[in-house]
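Only one chain is given next, in structure tokens, and it is the form predicted on its own.
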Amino acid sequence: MLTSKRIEVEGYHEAVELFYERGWTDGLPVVPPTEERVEAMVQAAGRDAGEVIGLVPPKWARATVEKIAVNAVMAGCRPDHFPVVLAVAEAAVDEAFNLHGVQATTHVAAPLIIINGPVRKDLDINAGPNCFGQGWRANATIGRALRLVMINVGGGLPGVTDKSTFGHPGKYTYCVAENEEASPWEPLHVERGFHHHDSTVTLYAAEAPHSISDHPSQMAKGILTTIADSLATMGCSNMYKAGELVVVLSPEHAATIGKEGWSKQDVKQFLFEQARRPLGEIKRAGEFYGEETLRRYWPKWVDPKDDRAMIPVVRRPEDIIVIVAGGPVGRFSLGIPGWGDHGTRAMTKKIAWAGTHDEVCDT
């Protein structure tokens, strides 16, 4: 039984204007959350409408299945999208993700959703051409549903509690699937301890994607050297505050690297060793706060008196998250810096998904 307050309106346009008036949108029109639509969403999840998924900061309001369903309807989700939305919400309210910080920071960070497993095909979640762009309902609405929950349940209002200096377009929706079929390695969810036929979401506090072009390199080392140089920039939060960092390899780049026998761990180790800058350079810019930066964020082996010491963009290779995504043509990859080590870690949650796709691959 639904418990949300009912509001009578004359029609669709009146409903949309009411939601604008009350600040219940992300700036785009919404689908009116009628009782029938919300009930269909809840039923698709097979969970009680009153079940509390968690508390959403900074208001610390209770995110029930029903409240999340209301926002999923508003975002344009279909009922079969809803189990994914619930898993995303569970990742967001996990204490280790630190949604409170992500909601309130002056940084541009926004939750990036990475989806793995058979659910990608069942729901036609784009992992191929233009996967970070427009054109796919599932990508657009699942990511948007989380943002509306952050606004309407958590109270993340721009300029009020959301203090981001700029934000970025991913704060509307930021959802992508891994192109597992194009990867020479195990997919992200398997790497993180799940079975290949599980469906999962991984949530990461992310900047916008940064394009990395390398068309000439025909060897793994050349491609990865270009990527490493692009990651270790003076204005990057990771360069000063470590944390995690995402690298998205295009299928072309991944194929070149994989053919030489490089493992995913080899890729991470190489990037960890090469994505560095001299201490003397980074002391003069970015977010260097002297001894505090040295003690809190950088490895203990860094000699604070040696300006030639090379500072890594993350503390350890495991802090680099590597996935494969994108279209089959184009020798580009992406670097997606994070929020740095502000108490946030990427969280992976299993989707309660029976699934309809027949392709199951055991690892």
The other form holds:
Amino acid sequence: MLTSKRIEVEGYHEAVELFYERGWTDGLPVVPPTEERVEAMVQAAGRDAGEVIGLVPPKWARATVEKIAVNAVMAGCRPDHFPVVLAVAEAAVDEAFNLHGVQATTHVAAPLIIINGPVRKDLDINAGPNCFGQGWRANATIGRALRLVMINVGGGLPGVTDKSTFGHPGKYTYCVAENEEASPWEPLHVERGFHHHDSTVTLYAAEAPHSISDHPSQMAKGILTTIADSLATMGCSNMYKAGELVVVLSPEHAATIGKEGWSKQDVKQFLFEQARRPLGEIKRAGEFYGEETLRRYWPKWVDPKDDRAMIPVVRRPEDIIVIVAGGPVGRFSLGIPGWGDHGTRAMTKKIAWAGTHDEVCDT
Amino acid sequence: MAAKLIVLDPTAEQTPEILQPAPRSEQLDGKRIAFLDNSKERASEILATLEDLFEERYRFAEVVKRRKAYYTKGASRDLIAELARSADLVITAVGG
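Right, the form predicted on its own is done, so what does the form predicted together with its partner chain look like?
Below: every chain and molecule of the assembly, starting with the one above.
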């Protein structure tokens, strides 16, 4: 039994305009959430409409299955997308993700959703060409559903409670699948303790993707040196505030690296060792706060008196999250810096997904 | 006449609970004061300056200093409970 307040409007277009007037959109027209559509969404999850998934900041309002379903309809989700949306909501409201900070920060950070497992094929979630761009309903609407929940349930309003100086386009939607088939390594969810058969979402507070171009390098070290240099930049929040960051290797880059026998751990170790900048350089800019930065964010072995000390962009190799995604052609990869160590960690949640895809990837 | 449409409200529809501020003391001598550093850069300097100014004017029974783990997150429930137990008033600063 749905308990949301009913609003009567003249028709479809009037509903679209009303939602704009009430400030209930992300700036794009929404699908009017009729009772029938919301009911179908709730049924698809097989959960009680009144079940509270969690509290969404900054209002700390209750996100029930019903309210998430209303926003998922508005986003354009199909009912079979809804179990994924619920898993995303569970990750977002987990205290360890610190959605409160992500909602309110002056930083650009927005939740990036990375999807793994059989659900990718079942729901046609794009992991291939243009996967961070437009064109796939699942990518567009699952990410959008989260943002609408953040706006309408959580009260994250730009300039009011959402103090982001710039935002970035990922605040409309930011959702990709990992291209597990093109990866020489275990997928992200297996690395994080799940089984190949499981379908998961991983939520990470992310900047927009930074393209890293390396066409000439035909060796792993060349590609990863280019990536390392692109990560350790003066204006990168990770440089001063540690935290996690994501590297997305294209299938072409991943194949070159994998062919030489590098493991994912080797990749992370290399990047940790090479993605560094001398203390003397970064003291002059960015967010260097002297004693505070040294004590709180940087590894203990950094000698504050040595301007030649090489500061790593993250505190440890494990804080670099590596996935493979993108189309089969193009020798680019992506660096996606994070928000820094602001009490947020990438969260992985299992999707309640039976699925129909029978691919078995036992290793 | 075109059929009307019924749509559902996407907000949480919760009535906010209005909290009243705790009563303020006019007399601060003999009180226990706490300084809560929100942990943003230089909040400690703001609070240290305030502490000096307060101590010029008042005699506190006790001065408690605490610091949040992250400026992007609220103080933990344990920390708030501790402050409520150990202090009569809490001053917090937002660094920047």
